[in-house]
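Starting off, we have a lone chain in the form predicted alone, written out as structure tokens.
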Amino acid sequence: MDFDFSPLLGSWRFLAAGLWLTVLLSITAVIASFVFGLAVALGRLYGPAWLKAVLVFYIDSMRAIPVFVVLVWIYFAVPIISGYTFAPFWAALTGITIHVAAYVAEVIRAGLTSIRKGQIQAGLAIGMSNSQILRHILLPQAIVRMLPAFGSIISVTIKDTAIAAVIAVPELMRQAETLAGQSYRPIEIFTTVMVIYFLIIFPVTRLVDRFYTRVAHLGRS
């Protein structure tokens, strides 16, 4: 079998545009998921009973539905129901955010509830409000404890962006599929894409793990 990487060399700008969109979608989805997930976690922990029930249903639903189905439903079904059409990028961002935020919320909830109740009682005893206890006692320790799980969520989110190809988002995987169809060189192209994803995700996970190793003592109580 002969390998020919000339289609990649001749179309590197085409793939680079897809790579840029993958990076943009990944960063935006990670930030949006963490912000939304934090709000969901706090609502589940400190909100009224009716809100907790709604958020539990949302979390369990997202964990029971594949992200592929969520993206396809938002892109194809929402316009029929609401009359509003999402651009492919925004449909992908919305779907990935809604899906990943459910996992982020559970990680944050677990991190906050892992702090010993004695520290909360001590904060109340010295006159701290619930919000002050959250900001100054719970979150600083919980964030450190959550770092390994956050690293996994970041890597999963980056990988999930490849699914956006099914709704025509011109990210890296979509561009690779187009180029492979035009050049009839799927082995060379998809192998290159696999290496690119590895070069993006592996350093991210190692960086998070190394950072956690350095600050792990701050999460002990």
Given for the second form:
Amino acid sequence: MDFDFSPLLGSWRFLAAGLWLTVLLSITAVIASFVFGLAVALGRLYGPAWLKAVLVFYIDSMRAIPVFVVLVWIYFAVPIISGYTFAPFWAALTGITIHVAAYVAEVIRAGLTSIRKGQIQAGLAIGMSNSQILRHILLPQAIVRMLPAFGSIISVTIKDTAIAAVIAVPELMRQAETLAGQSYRPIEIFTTVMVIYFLIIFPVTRLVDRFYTRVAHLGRS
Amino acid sequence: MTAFTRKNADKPPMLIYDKVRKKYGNFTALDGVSLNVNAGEVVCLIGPSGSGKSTLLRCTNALETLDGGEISFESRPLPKTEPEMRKVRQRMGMVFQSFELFPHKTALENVAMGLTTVRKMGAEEAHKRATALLTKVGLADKTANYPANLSGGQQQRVAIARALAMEPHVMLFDEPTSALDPETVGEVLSVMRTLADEGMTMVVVTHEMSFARRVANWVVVFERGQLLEEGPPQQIFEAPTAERTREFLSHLGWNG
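How about the form predicted together with its partner chain, since we already have the form predicted alone?
Complete assembly follows, chain above in first position.
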């Protein structure tokens, strides 16, 4: 078997444009998932009973439905129901965010509830309000404790962006498929893509782990 | 016990516990406890584990709710609403058995926390005050340390400084030395003794009988959620009236 990487050399800009979109989608999805997930976690922990019920149903649903299905549903079904059409990028961002935020919410909830009651009482004892305790005592410690889990979520989110290929978002995987179809060089192209994903995600998860070992004591009460 | 005059007995008591009751499910933690704490007094609560001393302390700043009776602080019953109670808590410092320092904050930031968040004081002034308090408890050189890099005794002294930062009128100590290595107990007790000498009103739940004997003005013996006996330390440690007090003290190896 002989290898021919010339299609890659000739079309690297095409693939690089896909990589850029993958990075953009990853960053926006991670940020949006964390913001939305934090809101869901706080709603589930401290919200009124009806809201808790809604949020539990949402979290359970997202854990039971593949992200692929969520994405396809948002892109193909939502426009028919609502009459509103998402651009592929926005559909992908929305789908991934809705899905990943459910996991983020569970991680944050677990982090907050893992902090011992004494910390809350120490805050109360100096006259702090519940919201001050949440902001100044619980959340900072919970975030530190949850760093390893957040690292996993970030890597899963980046990987999930490849699914956006099915709704024609011209990200890395989609560009690779196009290129492979044109050049009849799937081995070279998909191997390259695999390596690219690895080179993005591996350092990210390692950096998060490194960072965690340095700051772990800040979350140990 | 009426033969002894208590400190500031002519003034209204700082704390009045009136038939205080507290239950946890079927367990009665406090079974109608009545007790006064006068301004400037050091009152030590002693007694076997589970006898209700810590529960009484935690009811004092409403970390636990009462099931009956009433607690008055500075001539007013404890308020029922959270915002009102938060104001009262600022006048009561509390020190916990397990320190409960905030692990993500330095010693200085721990002490300044109440000032910056609750009092909305500027960081510079808060840090100045916190530094002064850490100096007072002998930790001027540890301001930048995180709790993870402090010994148990040092952590507890930071916790005392954190409580003092709010300029409380009374300090509540919940077994402050029980979680400490024996060699660091002394440094915490000596800080507490200094506070007592300065006239701070203190309610101390403790198993340190020699501290109670030497520093307390009034000692209260608890058993099974009830007040077994109270009196000045000379009486409690040298001539207890209740047989159970004698038994409890001899269990601790105390022989007068």
